[in-house]
Structure formats: C-alpha cells, structure tokens
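There is one chain below, alone, in structure tokens, taken in the form predicted on its own.
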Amino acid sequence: MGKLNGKVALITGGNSGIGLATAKLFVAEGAKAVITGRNEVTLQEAVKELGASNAVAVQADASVPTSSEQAVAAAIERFGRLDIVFANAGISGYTPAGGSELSLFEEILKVNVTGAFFTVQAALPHLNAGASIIFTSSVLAEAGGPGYAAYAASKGAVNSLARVLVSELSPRGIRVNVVSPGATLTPIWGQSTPEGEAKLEAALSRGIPLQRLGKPEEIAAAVLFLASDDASFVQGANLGVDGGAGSSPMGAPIYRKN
C-alpha cells in the first residue's frame, strides 16, 4: 500500500535532479505524475523511466503562467484530479554586486518566484481539502552566500510566499510547506562528469556538518513526507534537508580542530 495511492501530482522541473527523483518516488508510492520542464528530450526520457501509464510530460517554461495552466489542464484531462503540487522548477546564476546583468537577475526571480506562485494559482481551482503544496527553497535563502544575490533573494521570497499561502489556504484544508535543500548533487551545478562531481563535493562538503553533499533521493523523501497523509497536521513548515549546514554551520569540518 503506497503512501500516495490514487493521488495525482504536478511536479515542475520534473525532468531532472530533485524533481525527477521525486517523481520516481511518488510513482513508486502509487501516485500519477505530471512533470514539466524546458527540455523535450529529457522530459520524454523521464516519462520512459516513470512509465507512460503513470506520467505525462508537458514542455513548459516555469516563468510563463500559461505554461502552468497547460500543465494543470493536462493533469485534469489525463488523470481527472490534482492532489499535490510540487513547485520545484528553479534556476541559479552568478549575480555579484557590481558585476551582474539585469536580464539574468530578473530571469532568476521570474522563474523561481513568479513561476512558483502562478503554478499554484493555476492549480488552485482543482485542489480540495487534504491537498498538499510544496515549494523548493534553499539553505542559501539564509546563508548569505556571496555572489548569489538573485538566487538567495528568490528563495527567501519563496519562504515568505509559502507563509502567505498558509494563511490564505488553511480555511480550505490545503497544506503548504517548504523543503530547503542544502548543496545537492543535481544538474544545477553544471557538473557532467564523475570527476567534476567529486571535485565539487570535496570543495563544498567542508562547509557541511555531515561532510557530504545531499542526493536528490534524500530530498525526494522529505517531499514525500510533506505530500503524504503522514504530514496531515504539518502546515507552514520549512524542512531543511542540508546535512546540518543551515542549523549548525559552525559544526562543519572547516571549523573543526581535529
């Protein structure tokens, strides 16, 4: 008996990384999934992995509200309902003070904040009591990482957005929560080889108490909890899945004496 039997989930950015890992876990737990992404090739590859009877792919740009409406319509047309929204699609980029392009800064905010909000708005007419909305934030919303002003600001905005939606949607019995990953091995880093990933992990793990990067499957497990009835009284939570980087940064190896 799966934890999501009979449920239908919309997962933006579901063609790679955390989104794809979550889609796989949701399907394994009995759900049907509608996944979105910009890359048609990786979308179709993801559907093959998930099974054509279990998933639908919609090529969509998260920053365009009509794309979200199309994805929601696909969920209703194919599966007849919508129970879970995982607003996960996001992009990053280097935006240091004094050296940033306006176009990149605005694109990050448009995808990560505006896109997340309008994904939820498109889904709302079809969500009933017991439905679950989960946003992907980041440990960088609070960490003050240099060079990532737009990304950090966007994730801080997502946290605030979630709190507002809690107040608006609680009367309808709809839960709204956030998962905040720390450094996780996903394509967002741009590393395409095992050697590159190992080098990245060696550098970043010095700042993580558990001394390693997260795996997409570990983030997916947290999302599954928030989406399932196991979290039926969890409302407005921000669940950090970051190896302790957010809660105890001074516990990282770089600060240890031995």
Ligand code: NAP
Given for the second form:
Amino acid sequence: MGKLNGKVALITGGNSGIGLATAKLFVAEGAKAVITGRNEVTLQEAVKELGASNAVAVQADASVPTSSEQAVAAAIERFGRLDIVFANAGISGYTPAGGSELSLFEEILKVNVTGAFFTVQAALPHLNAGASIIFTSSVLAEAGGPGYAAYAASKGAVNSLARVLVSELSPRGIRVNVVSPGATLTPIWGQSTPEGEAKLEAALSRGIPLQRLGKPEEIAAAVLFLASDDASFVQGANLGVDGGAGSSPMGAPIYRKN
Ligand code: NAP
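For comparison with the form predicted on its own, produce the structure of the form predicted in complex with the ligand.
Below: every chain and molecule of the assembly, starting with the one above.
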C-alpha cells in the first residue's frame, strides 16, 4: 500500500529536477499528479514517464499568477479532488548589488514568491482537512550568498509566507511545511555535460559537510514525508535537506584541518 494512495497532488515545476523526482515518487506511492511548467516538450515527456493514467500536465507560467487556476481546475476535472500542493517552481539568477537588472530581480520574486502564493490560493477552495502544502525554499534564504540578493530574498519570503499560512490554515486542518534543499544536482545549475556536473560538484562540495551535492530524489523523499500522513502532526516545519550546509557550515571541507 502506497503512502499516498487515493491522493491527488499538484506539483509546480513538475517537469524537471526536484519537482519531477517528487512527481515520480508520489505516483509510485499511489498518488495522481498534476504537473506544471512552461516547457510543453518536457511536460509531455514527464507525463509519459509518469504514465498517462497517473498524471496530467498543464502548461502554466508561475509569473502569471492566474495560470495556477488552470492547473487546479485540471486536477479537479481529471481526478476529482486535490490533497497535496507542492509549490516548487522556481528560478535562480545572479543579481549582485551594483550590477543587477530590475527585470531579472522582479522576475525572480514574481515566480518564486508571488507564483507560489497564488498557487496555494488557487488550490485552497478544494483542500480539506488533512491536506498538505509544501513549499520549496533553499538554504540560500539564510546563507547570505554573495550575488543572490533576489533569490535569497525570494526564499526568505517563502519561509515567511509559509508561517503566515500555517496560522491561517491550521483551523481548517491543512498542514503547511517547507523543504529547504541545499545544492542539489538539477538543471537549475545550467550544466549540460557530465564533465560540467563533476566540476560543479567538486567546487560546491567544499562548502557542504557531507561533501557532495544532493540528488533530486533525496529532496523528493523529504517532500513525501511532509505530504503523507506520516507527518500528520508536523506543522510549520522547515526541513533542511542539505548535507549539513544550513545547520553546520563550519563542518564543510573548506573550513576543516583534517
Ligand atoms: P529545475 O530543474 O530548473 O526546475 C525548476 C522547475 O521550475 C522547472 O520544472 C521549471 O519548468 C519550473 N519553472 C521555472 N520557472 C517557471 C515559471 N515561470 N512558471 C512555471 N514553472 C516554472 O531546478 P530545481 O533545482 O528542480 O528547482 C526546483 C526548486 O528547488 C526551485 O524552487 C529552486 O529554487 C529550489 N532549489 C533548488 C536547489 C538546487 O540546488 N537545485 C537548491 C535549493 C532550492 P519550466 O522551465 O518548464 O518552466
């Protein structure tokens, strides 16, 4: 018996990386999935992988907040209910002080913050007691990483709005939690070759106590926990899945003498 038997999940950014790994795990655990993204080709490839009877794709741009209403409507039309919302779609971008374009700065906030909030708002009329909302934040919300003001601010905002939703939705029995990945090997890093990925991993691992990047499947496992009834009393948690980077950065190889 799967941990999500009979449940229907909306996963934004479900055609790539962490979202796709989560969609696969959710389906393997008995859920039906509605996935969103902008890229119609990878959306259709993902549905093929997930199985057309288990998943439906909706092309939806998270920077157009009303687009999530279509995704919610598709969940209801196709599967008749909605139990889990994984507000995961996100973009990164380099926005150093003194060298940033307003358009990129605003785009990051629009997709990562406004898009996440309005995804939840669109879903709310259909969520019942026992439903679970999970946001994807990041260790960079707290790390002060140079060059990432917009991205860090966007994930800090996700953490804040999740806390507000905990308060607002607890009376309805809806759980709201956050997963905060550390550096995870997904297409967001823009590497297209194994050599590029190995170089990236070698560089970033120096700042991670467990000395490696995360895998999208490892983030998905944490999201499954938060989505499932195993986490029935977990409310307002922010679960770091980061090899120790968030809690104990001084344990990383870059700081160690041995
Ligand atoms: P990814 O493979 O690039 O996935 C990003 C997903 O978001 C894609 O499915 C993408 O689909 C979707 N997306 C981006 N902009 C969108 C928009 N405007 N409208 C709708 N969908 C949009 O990267 P990922 O690492 O899995 O990222 C997933 C989440 O994890 C993001 O919120 C990211 O900030 C967070 N995160 C990642 C890491 C990491 O190291 N990988 C660490 C911490 C947090 P389309 O391109 O088709 O739109």
